[in-house]
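Quick heads-up: it's one chain on its own, the form predicted alone, in structure tokens.
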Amino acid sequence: MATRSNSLPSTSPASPSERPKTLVSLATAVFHVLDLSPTSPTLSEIVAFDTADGVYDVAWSESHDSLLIAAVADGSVKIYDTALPPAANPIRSLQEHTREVHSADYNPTRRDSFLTSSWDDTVKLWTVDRPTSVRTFKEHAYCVYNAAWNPRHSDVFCSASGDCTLRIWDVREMGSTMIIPAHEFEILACDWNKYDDCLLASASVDKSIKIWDVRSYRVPIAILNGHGYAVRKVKFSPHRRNLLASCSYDMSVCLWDFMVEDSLVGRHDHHTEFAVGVDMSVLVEGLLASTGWDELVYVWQQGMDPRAV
């Protein structure tokens, strides 16, 4: 896997459709859309798409349940329609970023736009029906590894960068509205709390996760330590306010309750290579998915052993 450093897997466990689906991008420059049966713990492939390079992230459209956005290592943003055969895809390839595109996030409230972040130090705002971006946000001094919409405010998003800062943006403003010097090392991921729109998490190369309240951001309200290497991804639960999941280059997936003293409430060491993707289902409470450089996808219910499924 070390020979494919530009091909990081990611996982997103639920589309807006009625049945839970898992979408996975793999390090072989192919990503697969998988269906999780509601009656058995088996995954079946719906469709697979070849890409010119590795895929760093994927995001389902919030308005069309067959559309998805792929962040590709060749600097492109590709839009796929799972209702069409692979030969008819991608339906659009957006070529504006000048380096690897590292994340994609669809607006969950407005549902007409999405963000991408890139190693070219920028975040771009797009709509599906436009061939060019709506706007480019350029303030970070190094790679922007993640950008995520606020779950309640349709114009607000956060970004996480290798310049060690979190930035809060409002698309109606000319520049960022808040700069948080969150870590002393690169920040690889960020996510908003789904129940308190003023809380967000940052995950860093320094092996920690920090929880921030933007109403008083001088110091974090919680620091979560427990990973042995860089924390690659962090996701708040869509069902429980205090719960979040993370994955790390230490090959583990951890569950945390940031409001209690012993915040680490679960740890899974099922991957045999870097764990680089983790998410929680919006449709099924407690359903998690993870993937890693071992080219394996695990889907399991919280409280169970991922390897037992």
Second form
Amino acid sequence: MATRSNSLPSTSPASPSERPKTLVSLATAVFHVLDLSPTSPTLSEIVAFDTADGVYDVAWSESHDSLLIAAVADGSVKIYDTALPPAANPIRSLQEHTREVHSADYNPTRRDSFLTSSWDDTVKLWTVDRPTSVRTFKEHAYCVYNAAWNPRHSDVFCSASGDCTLRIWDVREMGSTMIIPAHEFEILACDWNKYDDCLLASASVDKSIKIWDVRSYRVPIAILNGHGYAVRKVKFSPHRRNLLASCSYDMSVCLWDFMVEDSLVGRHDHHTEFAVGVDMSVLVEGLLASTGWDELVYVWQQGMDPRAV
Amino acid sequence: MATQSPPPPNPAADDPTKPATEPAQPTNEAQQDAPDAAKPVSSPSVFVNSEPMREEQVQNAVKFLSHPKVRGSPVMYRRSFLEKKGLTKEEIDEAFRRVPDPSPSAQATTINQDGQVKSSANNQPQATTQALQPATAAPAGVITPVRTSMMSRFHWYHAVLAVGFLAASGAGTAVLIKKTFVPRFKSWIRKVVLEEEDDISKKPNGKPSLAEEAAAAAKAAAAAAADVAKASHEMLNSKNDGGTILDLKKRYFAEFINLLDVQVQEMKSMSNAIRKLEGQTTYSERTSFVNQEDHRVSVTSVKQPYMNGKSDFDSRSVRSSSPPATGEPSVAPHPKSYMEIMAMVQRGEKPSNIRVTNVVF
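Can I get the form predicted together with its partner chain as well, since the one above is the form predicted alone?
Full assembly next; the chain just shown is listed first.
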């Protein structure tokens, strides 16, 4: 099923809270919280927030059901509360990045801190209650497009950057602990495997997705080719160890099983513009959401056609 | 893990050393904490590089860092390059330590001492210039490296700016040339038309209108040629567009070319009709001349260039716009018998011995 949103969307992560909610952030200053209730066949909008500038990423909070972190294009990180009326939002605006904030990720195990990565080459660590960042990680030589917490190790995270390297960091350490020169071109996304804490995936402008094991990081475990253009986002499934979903500027969303020789498991060409956001629901197995610059948000069950109502 | 291929850019020289040490490493890892982890956890972190430093890599890095050109580049870029080549942090730090330039060691210490790795890149250039002064004995030796590094930095930016300027001026002159070509083309046409009009001054109304039509058609074709030049110039500038946009532009271009071909053909027929009014004999000479020009144009310009490169395209458009211009006004008009002219015009005869070959702009 699909709904139309009224501007260019950029990502849609799925909520970890009880009711499956989809959050869509939009490149032009409004982002919507959509609800997927079992009774109605379509997504309905719960609330929409206006921001001063485009929003590149949103993350649900793990500690509070209604809190969201928004990564805004003007360099600020805004915290919203869906339980409060739109007039009271954002409840906090954190302005420290000097360039666009490209991604936000909430720590799933510690539940009190989140990361933001920015085009100013840094990754910042924040906690919800503090007005300033706790740590700044500055080592990348170019824009950091994505930062993701390790689902098992609460202090480890990886960052993907336009300087063509993946870096693995430990919050307790001074700098990065590992540097993986993953691709020859910019790396747009990275994600950890939810079942094996040593596996991570990197998605790059060179149209490939590489799966890495940190224990033997010189050579990738698998290289997934099949997209026609740069791969914008990659997400491992929370329900199956080998499954990952990716979306790309070739307007498709692909599903992969990286342990299989012919890895491409599924492909959906439902978008008519760049597909820029994809996520898999933690609560409902097989539920996928994707969004693209065609202003549409699709939520569907894996195996079905996203366009079917 | 036993068979690990070396990282892509490195030669196979360090291969024999690695597999020998690799299997030993995991067992060592299990017992000891990784050197830079220093965590009070029972199990060591897998998220650190636990390999020993590869001497080959370090030496390659030292050679790289000792190169004078590399010395002039910002430290951030040097580190980034080495990281992309697959060196670990320890190896990079070791290489920096080994390079005789004392400044990298100062930078390394500032990194280690900083509580947060915050704006270390900003600290480094300042530390470089400051550390350079006191660290060396001979001030002359210090000054020249500083100067060369600054000068090479200058060269770098200068080169970038120069390239940008050249590109802009080249594009500008190309546009200017086309703009001057087109008026010249138009004026030639007008001259031809006027001369023809003067020669055939005592004629019926049909003829001047024909000449005017021809002139108008010529002007339209000239305008179309100018548009082609502008469009090809746009294509030149939009080199960085994505693939799909380029395809659309190519298709648009192809259609445009077809329209132009039609116009050119019409214009040619018009001008040939005019020439017929002047003289049958000279007419055949001229048509053969025009034929040769067309043939040359079609031989030299193939449809493929605008697939391969827009620069090819551009040069060909400039080239091909000239032959039609030179073809027509080069021969002087001749007087013709009045009745013959009328007969031909009334018949609406198209010259049979002219073959309009494929003129590709």
